[in-house]
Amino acid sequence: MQTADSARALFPGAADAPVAATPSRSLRSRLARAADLFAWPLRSSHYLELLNPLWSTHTTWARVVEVRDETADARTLVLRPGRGYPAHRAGQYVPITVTLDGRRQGRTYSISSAPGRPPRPGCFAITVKHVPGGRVSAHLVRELRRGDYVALGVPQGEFVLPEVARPRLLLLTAGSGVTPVRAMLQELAVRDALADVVHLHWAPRAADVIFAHELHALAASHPGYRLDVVTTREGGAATVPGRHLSAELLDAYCADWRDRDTYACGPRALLDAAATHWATHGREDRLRIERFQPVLAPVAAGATGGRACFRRSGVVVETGAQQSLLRAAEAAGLAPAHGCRMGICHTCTVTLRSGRVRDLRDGRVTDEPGARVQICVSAVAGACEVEL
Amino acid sequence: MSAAVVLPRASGADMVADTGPLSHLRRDELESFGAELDSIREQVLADRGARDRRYILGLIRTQRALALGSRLAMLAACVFHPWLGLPWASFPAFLAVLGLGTLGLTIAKILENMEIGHNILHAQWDWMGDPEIRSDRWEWDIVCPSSQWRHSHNVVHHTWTNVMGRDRDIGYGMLRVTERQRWSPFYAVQPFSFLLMMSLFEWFIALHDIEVAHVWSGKRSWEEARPLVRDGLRKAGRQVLRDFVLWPLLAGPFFLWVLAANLVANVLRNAWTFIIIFCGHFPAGVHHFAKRSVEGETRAHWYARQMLGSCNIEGGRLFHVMSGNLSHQIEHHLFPDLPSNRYPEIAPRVRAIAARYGIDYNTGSLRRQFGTTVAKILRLSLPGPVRTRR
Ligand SMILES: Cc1cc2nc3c(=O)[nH]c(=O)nc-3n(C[C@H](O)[C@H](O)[C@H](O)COP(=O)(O)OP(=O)(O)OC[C@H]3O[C@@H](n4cnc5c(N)ncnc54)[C@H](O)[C@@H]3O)c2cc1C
Ligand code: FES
C-alpha cells in the first residue's frame, strides 16, 4: 500500500501539496522520518539519491534500462522506476520529465506494457513517436541513452479495460495511438481473455506500424483477436481515398461495432470522426477516447494575439492568437511549471493580473483581474499580464 | 584598463547631479551606461542552458557528499580515542580525523549557505523549472528561515542598497559603518559587537529579519512579529537539535567532542560569511546615498548606485566559489538573478564599462577590503569628524 508520504513524493513539484492522511506506522517510514531529522533541512532521501537515484523518494526517478527502435521514428524505452512505485493498469499513462537545454520539460506518455508482464521484472515501457518539430519526443527518441534518468509522476488515466472477464472489444488506433492498446492486448493475452477483439489500425505505410511484428504474431496465435491494418499512403505520397474512418469502412471491417466496447486512440481527425459517428448513432456510452492533444476550438476569424507580459520574470512577448501562453513563455526562455499541457492537471495555473486571455479549448474569453488561468490552453486576446 | 573618456561638459541642467560621484555625467551618458549593462544582462539570459545546470547540480552533489562524509568522519574519529583501548588507539589520530571532519563540515556549510542557498534564494536558478531548486521552496542550513530572509534581503536590501534610512543592512542596526549615522554611546562598544556578530552571525540575521529592535521599541506590533518569531523558533529548534543533539548522540560517550566539532564548524562558517558579506558594502571608498537622491531614479541610475554601493574582492576561482561569488558583489548587485557562475565571466566587461564612464568600481584584495572595514568600525566607534582616506 502506498503511504501519504510516498504519494506526495511521487508527484514531482507537488512538495507543498497538503497531506491529510494519518501518519504511517510502518517501521520503514518511521525510520525514514527519524533519519530526516539528521538530514534537516533536506531529507534523508536527498543523500540516498547521491548513491542511487532510484532510492530517492522526494523525486521519483526511472533509469532507462533498454532502448529499442520500433520504426524509423518511434522508439520504446524500458524504464526501471524507483522502489515503491505503484503498479499501473493497462491503458494508463505516466507523466515524464526530462531536461532540455538545462530546463525541465514534462509530457505524458501511455505505458505500452501490461502491468506485471513487463519486458523485465519491475520495469515498464513507453513508446514514443518523434513528432516533427517536437522537443521532448525528439529527445526521447533520438538522444536518451541506456543508463540515463527521467523523472516520473504516478500512473493515471481512465482509459482502461472494462471490469469484465472476457470483454468484446473494438480497438481503433492510428500511429503512436497504439501504445495504450498494446498494453491492453498484452494484459488480455496473459489473462487468456483475448476471445473477441477486433483491432483496426491506421498507418501511412506498413513499415510505419509500431509493434507490427508482435501484433501480427498475436493475431496468428489467438483466433479471438483480429487485426486489420489500413494503410493510407501506400506507394506514393498521396493519401488513398476512402481509407479513413467512415460508416462504410466500419461496416466493412466490423459490422457489429454497436455491440462492442470501443477504445480509440490516435490523431485528432480519427478521434473526432469516431466521436461523431458513435454520437449520431446514440452509442457514445460505448466509446472511450484517449487524446494525446487537447481539443481546441477554431479561433474566430479576426481574433488577434497580442502582447503578453510575464510580470514576475519581467518578460514581455508578442504572441499569436493560437499559441498558448505556456509555449510563448517557453519560447522566451522561461520554464513555467506544467504537467499535462492539455488543460487537465492545473499544474500550470497562474493568476491573471490584467488584460484578456482566450481559452483555446472553447474560445471563452476571461478578463477578470485575479482570475486563475491555465496557461497551457490559454492565449492572449489583445494584451494580458500574468503572474509568471 | 581603458581610461575614462573625456566628455565635453554641458550646462548643469542636463547633468545627473550637482555633486557626488555621478556629477561628471550627463543624463544621456548615464542612460547609455545603463543600456550597456542591460545588453550584458540580455546576453547572459539568452545564453543560459545545460552548462549552467551542470554547474549547480555538480556543486549541490559535491556539497551533500562533503557534508555527509564529514559528519561520518567525526563519528569515525571516535574509534581512535584511547578511552576505547583499541589496538590502533591514538589521541593525535583522533584529533586529526575529528579536525578533518570539522573542516569538511565547515566547507560544506559555507558552500550550502553562499554559492548554493543564497543564490537559489535570489531566483538565479528558477529558469530551470526544477521543483527541487526553486527560490520559493528552498530551505537553507542556517537558523533564519529562507522566507523571512528573502524579504529582508531581496526586497529591502537589494532595492535600497546603501540608501540611508531605507537599507536596513547598513550596519545591521548594530554597527556604525558610515559617518552619516549619528554617533551614540551605544556605538562605543562596537569593536566587541563586531566580534560577537562575527561568531553568531546567523543568529543576528534571524533577529534582524524579525526587526527585533522595532518590536522592542513598539514600532512593529507584537501581533505582526508573532508568526515570524514562531517560524524562526521552529527552524532554529531543528537546526540546534540536528547539530548539537542528534549527531553528537550518535557518538555515544564522545557526545561532547562531536558537539564541540559542530560548534566550531558553525562558528567558522559564521565568521567566513560575515567577513565576505562585510566586504560587500563596508570597505573604504564605498558610497552611501540620501533618500532624496534616489527619488525618481531611472534604471540606469539604479545601476550606478548599485555599482557605487558595492565592493568586490579579488581572488582565485576556488575563492570565488567559497564566497558564493559575493566576491563579485558589484555584478551581483547589478544582476541579482543571473546565475552566479556567470559573474566571473562578465566582471571584466562590467569593469571596463565602469572605467569608460568614470564610475568607481571598488575592488581589492581580501586584506584590503576587510582591513579597511575593520579600521572603519574601530574609528567610527568614536565620535568626531572623520578624515577621508582612500
Ligand atoms: C494521455 C497522453 C498520452 C500520450 N501518449 C503518448 C505515447 O504513448 N506516445 C507518444 O509518442 N506520444 C504520446 N503522447 C503525446 C506526448 O505527450 C507529446 O505531446 C508528444 O510526444 C509531443 O511532444 P513534443 O515535446 O515532442 O512536442 P512539442 O514540442 O510540445 O510540440 C511540437 C509541435 O507538435 C505538435 N504536437 C504536439 N503533440 C503532438 C502529437 N501527439 N501529435 C502530433 N503533433 C503534436 C504541437 O502542436 C507543436 O506544433 C501522449 C499525450 C497524452 C496527453
Ligand atoms: S499543464 Fe496541465 S492544466 Fe496546464
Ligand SMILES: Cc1cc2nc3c(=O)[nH]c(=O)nc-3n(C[C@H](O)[C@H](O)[C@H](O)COP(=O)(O)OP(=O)(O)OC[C@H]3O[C@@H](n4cnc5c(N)ncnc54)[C@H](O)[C@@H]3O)c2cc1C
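Only a predicted model underlies this, so the values are computations on that prediction, with no experimental measurement involved. Numbering follows the first chain given and starts at 1. Definition used throughout: the rigid core is the maximal C-alpha set that superposes within 1.5 Å between two forms. Compared with the form predicted alone:
Structural comment: of the residues Ala279, Gln293, His222, Asp148, the hinge joining the rigid parts that turn between these two forms is found at Gln293. Of the two rigid parts of this chain, the smaller turns against the larger by 21 degrees between these two forms, per C-alpha superposition.
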Given for the second form:
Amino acid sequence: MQTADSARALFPGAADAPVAATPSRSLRSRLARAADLFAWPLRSSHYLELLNPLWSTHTTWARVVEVRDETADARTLVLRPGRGYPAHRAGQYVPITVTLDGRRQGRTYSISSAPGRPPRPGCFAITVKHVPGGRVSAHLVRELRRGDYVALGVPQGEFVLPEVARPRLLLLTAGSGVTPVRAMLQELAVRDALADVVHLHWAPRAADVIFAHELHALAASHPGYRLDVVTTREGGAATVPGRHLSAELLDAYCADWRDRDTYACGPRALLDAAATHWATHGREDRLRIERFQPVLAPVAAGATGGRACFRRSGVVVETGAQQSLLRAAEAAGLAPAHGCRMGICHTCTVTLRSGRVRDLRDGRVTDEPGARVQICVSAVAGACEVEL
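Now show me the form predicted alone, since the one above was the form predicted in complex with the ligand.
Just the single chain follows, nothing else.
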C-alpha cells in the first residue's frame, strides 16, 4: 500500500491526469470483477492506484490540494477524495491515516467545511491543531504539502445541526473545538439560517483564535450571529480570573441559554463544566457535546491490570489497570490499526479470545470469548488474550 509521501513520489502529476467518462456503476463493478481475475493475487484496483491513487477502490485516498495556515499551530488542509466518496454533514468527523516511519497512524479530525462549500468543488477541509508530542498532528501541520496523499475513512458522528429550518443556538467552543462548528456556521449562512445564534469562543489570546477573520466577518455580515471571544490569558498572566465557563459568565453573555439548543466542543475542562451546569439546571436534553478525549470512569479500588497476550503477534506484556491495550501494544512495538483513540470510530476493535478486559469509560468487564472489544478504551482485568 502506498504511503502519503511515497504515493506523491511515485505518481508525479498523476492527480492531474484527465478523468475519463465512466460507465454505469453496475457495469463498472462487473468489469472490475472480471479484471480482478487477471490481477490475482492483487486486485485491479492496485494497478489503477499506480496510475492515480484517487482511482483506487480498495483504499480511499485524498489528495491535498491546498494548505493554509490558520494560526501559529493550526493548519487547514483542503482534500480532494476519490470518486464515489460519500457526502458529509456539517459537524461530522473523518478518520485520516498517514504512514510515519513505516507504520500506519490514524486519527480522526472534524471536517471544518460545510458540504458543497468552496474553496473547491468536490473537496472538503480539515483543520488540525498541533498537539505537543503528537506525531500525527505534527506531520499534518508541519510536514504535509500540497500534492501529498492521505487515506480516508467515511464521515461519521452525530454532532450535527438539528432538523430545524432556523434554529436558535448557543455554541460553546475553545481551541480547535471551533472546527466542526465552523462547518455548521457555513451551512447556516448558505441556508440564510443564521437568524439567532450566539457563539462563545475561548482562546488564550486573540491571536490564537482559529478562523478569527472569517468568524468576525460572518458576525459583521449576519446580524443574527453574535460572536463573543473570551481570552483567558492576557498581558502575560497565566490565567485571567472569571474568564472560564461559569454560571455568572454564561448569564452575562447569553441570559436565555436555557431556551437554546447548545453545542459544545473543545477541551475537557470546558465540556465537563458545561455538562455539569446543564445537568444542575435540568437542561441536559438541550446540550450536545463533541469530545476529543474519552471520559474515563474512576478506577475501582483493588482493580488490577495483568498479562495481555497479543495472539497473532506472539507478544505478551504486563499492563497496569489504567493502561489501554492499545497503549500497551504500541509500547511493545506493535502498530495496531486505530483512529480516534477514544472509543468512537471502532477502527481498533479486535476479538477477545480469552480472559477479561475492563472498559475504561464505565468499568464494565467483558469476559465472553469471541466478544469484540475496542483496545483504545479497554484494559486488562487480570489476564486476557486478544486477536492482534
